[in-house]
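Listed next as structure tokens is one chain, alone, in the form predicted alone.
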Amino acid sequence: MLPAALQLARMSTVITITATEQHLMDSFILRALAAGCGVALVAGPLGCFVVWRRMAYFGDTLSHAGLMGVALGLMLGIDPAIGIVATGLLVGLLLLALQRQQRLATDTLLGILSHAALSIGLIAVSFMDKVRIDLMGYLFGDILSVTGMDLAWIYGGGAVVLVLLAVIWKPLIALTVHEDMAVAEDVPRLPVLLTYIVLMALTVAIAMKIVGILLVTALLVIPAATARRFARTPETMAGATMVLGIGAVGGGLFASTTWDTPSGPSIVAAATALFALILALSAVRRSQI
């Protein structure tokens, strides 16, 4: 029989360890939620233009090029996020240049660039025997491993993206509504589109750790497509997309921590569930009119 004092000390130690573990878990969840909300705030307005301009495949192309950027960053010994931005910008410039020819349609060019970039990235990664790479983390994200530095990158980079987007908001809307008329009214087409490409590349780099390279486009497209069902103005749709994105992050994290599911895919699944819900509510409302 252990002395009562020793038993009490052991129980106190167990309680202290349990409280510490709970505190660490709460910190992980709070950082993950903060990171996901930051990405949703950035991806929301940009996703609206992806939907309006029917550029979902372009988002896929930039995200697939992200893996090539990761390989480039590791080979040069720099932050992979910088490599992602660089390759995204390169692919965007290449697309703008190739669009000048009339032989291939834009969706065909995007298909070529998307799969070529992904294949080159995978080949480059396979040659890096001396570098440990969490390929699944890059492809599908790992929001629960977000650090304080990651949060600084997400909110700092996100602020830059939102400020620049606010600057080109009206010209970009004009080009989206009617490009030829906007050009006739002296809207600077090439600078605006180049800025948009840079912002998309930055967003892919920002969202990489949250939902992964392969799921970034889903976070851009699904909340925006959901908001389009009920939004009446571009600004309303952008705000609603942000709210829906934050809701998807919260729902996905809840599912991930409750049922031990992958965090990135869970967030996308939650966004899809919100889309299905809004779609069903819209159908019910139409049937009642």
Second form
Amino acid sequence: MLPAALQLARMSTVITITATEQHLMDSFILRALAAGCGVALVAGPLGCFVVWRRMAYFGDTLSHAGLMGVALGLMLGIDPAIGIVATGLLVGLLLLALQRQQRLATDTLLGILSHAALSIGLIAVSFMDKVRIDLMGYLFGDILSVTGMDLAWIYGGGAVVLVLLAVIWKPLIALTVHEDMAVAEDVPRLPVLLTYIVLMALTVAIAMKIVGILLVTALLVIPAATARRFARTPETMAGATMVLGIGAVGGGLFASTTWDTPSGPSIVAAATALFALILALSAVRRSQI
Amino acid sequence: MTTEVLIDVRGATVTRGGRRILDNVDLTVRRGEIVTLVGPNGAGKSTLVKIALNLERLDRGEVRRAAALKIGYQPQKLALDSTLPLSVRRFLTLTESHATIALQDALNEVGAAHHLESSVHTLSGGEWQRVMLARALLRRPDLLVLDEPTQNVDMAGAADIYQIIAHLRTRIGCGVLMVSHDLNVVMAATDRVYCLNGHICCSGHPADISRDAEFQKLFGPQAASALAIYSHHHDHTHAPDGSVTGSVAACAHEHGHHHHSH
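Okay, that's the form predicted alone, but what's the structure of the form predicted in complex with its partner chain?
Every chain and every other molecule in the complex is listed next, the one we just looked at coming first.
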């Protein structure tokens, strides 16, 4: 059963829009905007660490595992979001454990985990004849179907993530600069990295709703890569990433409602456009000097 | 020598992937002394350093550390992703906070005065090593571990760096454990050399080492004679607190065969 709001959002694009429906659409868009901005605020600083620690593939793995989490949640009759966080944590811990062995490189491990999780998730979902789930919605996100409950989850969960990130910020940066050096100087490696993985799993679960499993990493990586062009400290980079993320959400939603393009991909395309714009601007500025 | 033992490795044996990397290695670093590990590539120098830093597990043997040992570690190089914007100021305060004036003093002392706000990504090899030493100066460790502190530094710069290391040792009163390839220069600032090739081939004062048959086999007679020329500068005795009067590195350029008394 599709949520009523989603059905309406879809229908509204094909039928003539009446005044009441226009009003409803507006509230969808406001909710969508609020949700998108919330996600951008959380994804910004976490995305910076994904870029700094060269963990883009890790983001992919976590989000791919998310589909498995959705299936798990539906099977157990719990909120899919809880399933997503649970599988994310599982995959994160598995990776941390597997990294201790040195036969296989981390990117190979992630390649295995990521695609295994996606495949198992897709198979599990295909077994569910009783519950029809909106697979496209999970894969590419459906920001226009955001409910008040989703908003509470995004802002509540997001606040927890940001507070915890602030707590581990300094040691995590030290570990990112040079892990052995930080450990030799008594930075508690394991607690900090475990917290980081929990935060990543939460963030992916939050962001999935907006851009979908396949595009979560883009939302984490692209604004951060854009911010690097002008940031001079880790903190300004994180702040700029938040602002750029909000810009991408705004631009993507505008495109989505104006030209009826899919919302998740539109947000990612807007983020990419911002990246290209900043890249071009800094190239022009450099040629002028 | 009765100075405090900072770290004492006994019978360290490490096997990884079926290959024995370290075999029954003993290593001691005392407060106020500079100990240098030399040896060919793959000799296990980095592994031994990691054991001293408590980053690597031993298969056999034991490591004893002085109580509440504060370690400063200067890694070989920072494989730092250029996507992480980082100024020297920020690098110096990664794990500890310091007042700006303290940061500036430390940079002045190592000859990198005007780099406080520079990005670490734009530093040259020599500047980078100086900044790392400033970091050690601020941290005031009991044991300073340096992995190839003169990598990507030219000969003149390297002599400078060793002079700063010798200065730090006296200034902070720490023990120094370093890895170096730089046989010619490093010996001038070294109290004890461990020649490593899976096992300890030989260890002792640079002068004694140079006459060792195993050392000559590993590095060739030329290196050994270079060592002999420089090493006699170390026929000095340490003060009870481990400090050496006068800068050891400062006289490294004097190649004569007369005897120095410090």
